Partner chain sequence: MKSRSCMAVAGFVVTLAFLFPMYAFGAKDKVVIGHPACLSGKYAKAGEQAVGGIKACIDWVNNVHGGVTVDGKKVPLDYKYYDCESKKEGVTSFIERLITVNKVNVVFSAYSSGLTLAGAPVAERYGMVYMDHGGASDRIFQQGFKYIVQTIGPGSKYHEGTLDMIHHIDPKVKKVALAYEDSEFARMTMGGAEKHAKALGFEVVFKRTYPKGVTDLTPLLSDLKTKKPDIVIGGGHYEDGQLFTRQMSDLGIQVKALSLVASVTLPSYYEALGGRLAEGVMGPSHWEYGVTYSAAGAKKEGLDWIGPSQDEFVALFKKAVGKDMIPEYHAAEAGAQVLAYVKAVEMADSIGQDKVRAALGKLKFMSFYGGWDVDDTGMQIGHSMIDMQWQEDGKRVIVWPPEAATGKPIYPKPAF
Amino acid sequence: MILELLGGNLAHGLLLGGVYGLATMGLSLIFGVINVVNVGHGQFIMVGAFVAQTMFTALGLSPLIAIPAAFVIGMALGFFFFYTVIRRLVEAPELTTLLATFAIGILLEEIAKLIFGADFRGYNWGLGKIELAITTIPLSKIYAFVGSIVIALFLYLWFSKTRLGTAVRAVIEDSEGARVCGVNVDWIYALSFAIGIGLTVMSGVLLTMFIPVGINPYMGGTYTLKAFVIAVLGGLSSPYGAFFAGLIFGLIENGAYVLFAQIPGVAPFSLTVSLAFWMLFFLLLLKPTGLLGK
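Coordinates for the sequence given above, by itself, in the form predicted alone:
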């Protein structure tokens, strides 16, 4: 019975891990290009969740339609915050950018609270389920997982096959060398920040397919923590490492919940949340460059 429950949770964890990975790709991209750690990361995921919920309940549109809309909104937010805040802090000390992105996160939370209120919201997108021997998986979760893979592959092709993608990789390797070669580094900074935020907001739409009733303005904090653990696991400046690390983290998180539930007198959910802190602690001690970092 325990093995069957564990297998089912691992299957769900793998699907959720794909969304975690996509969400963390934005965080890793921003750090890799402009060396800014976005501690307001989870609040942009929250924005995507509200985009999906609003488009479904108010406009009657499928969450799949909300994915490109969320990306466009995220890109717009990325350009706005870059040119109003981040551009002035690119060469500033790390603490300055930490405080700035923290303030951006609080601003997003309070704007969301002002518009939507502080109560939990959600929506019910019933598409049916797939019955497996060990578990039942809603089709919406499979769509979210497939969507995260498609978006990650598209980003990989964009990096590998386009001039802009090559310019971004050049800036990651050596910004001054790229500038000497004629790359508009300031524009690449802005574009990379916008794409990173766009990916993050888009992942919030996919996340609602796993937590359809858990949407509220203050949901972002937990996902910021998870994103940092995943980013360190995959290599903080490696977007591709972040995606694969997200799959690993999803498996560990869901598998650990089943194992913790077998311990008498403990709260498995609380232990699972604390697991992220312990993973981050040991990763920083043992391999701070991550699995795929250099």
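Please could you give me the other form, the form predicted together with the partner chain, since above is the form predicted alone?
Only a single chain is listed, so you will not see partners or other molecules.
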């Protein structure tokens, strides 16, 4: 019985983990390249969620179409905020950019509230579901998972096979060195920030394929915190590390619940969340480079 439950939960956890992973890659990319901790990360996820919701309900378009649309919107937002705000702060101390992204986050929330109101929204794609022996899985979750993997793979290919991707990797390793080698580091900064935001907004769409309800201007905060944890698990400046860490996080979040539920007199859900953070804490102390780090 417990094993069945555990198996079912792990299946859901794995699927969710894929989306978590993608949702964190943008954060890691931006930190890796520009050394900016994007505290407004979750708010960009919120933007993606609204893109999916609006396109579905107002225009009747499938979330699958919303994915590229969200990426384009995210890139545009990324370039906009980079050239108006971030570019001027790249050399400033870490905290200054933290403050800037914090303010950008608030701005996005308030604009979203102005446009969409404070209501909780959702949409119903109604794709049907797969019945397994241990659990039931809606198809949209599987689409979201596959989508995440495809995008992550695509990013991987871009990083390793293209000139531009290689340049980005060089900047992550050593921006001064890259500059010396003739890489236009400023352009790489702008591009990486835009791609990072694009990925994040896009992951907002995928997230709604997983959880298509509760979309509202203030939904982002929770995801910022989760993304931080996942990013650290993955080694902070490594986008792939983040992706795998997301998978692991999803598994733990869903799996540990079953185990904690066996202890009488506790609230297993909260303990599960607590576990994730303590794990982060100890991991940082023992292996600051992240689970997959050197």
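Definition used throughout: the rigid core is the maximal C-alpha set that superposes within 1.5 Å between two forms. Please read these numbers as outputs of a predicted model, since none were measured by experiment. Residue numbers count along the first chain shown, from 1.
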Using a rigid core superposition, assess whether Ala276 undergoes a CA shift of 2 Å or more between these two forms. yes
Shift of the Cα of Ala267 between these two forms with the rigid core overlaid, in Å, rounds to 4.2
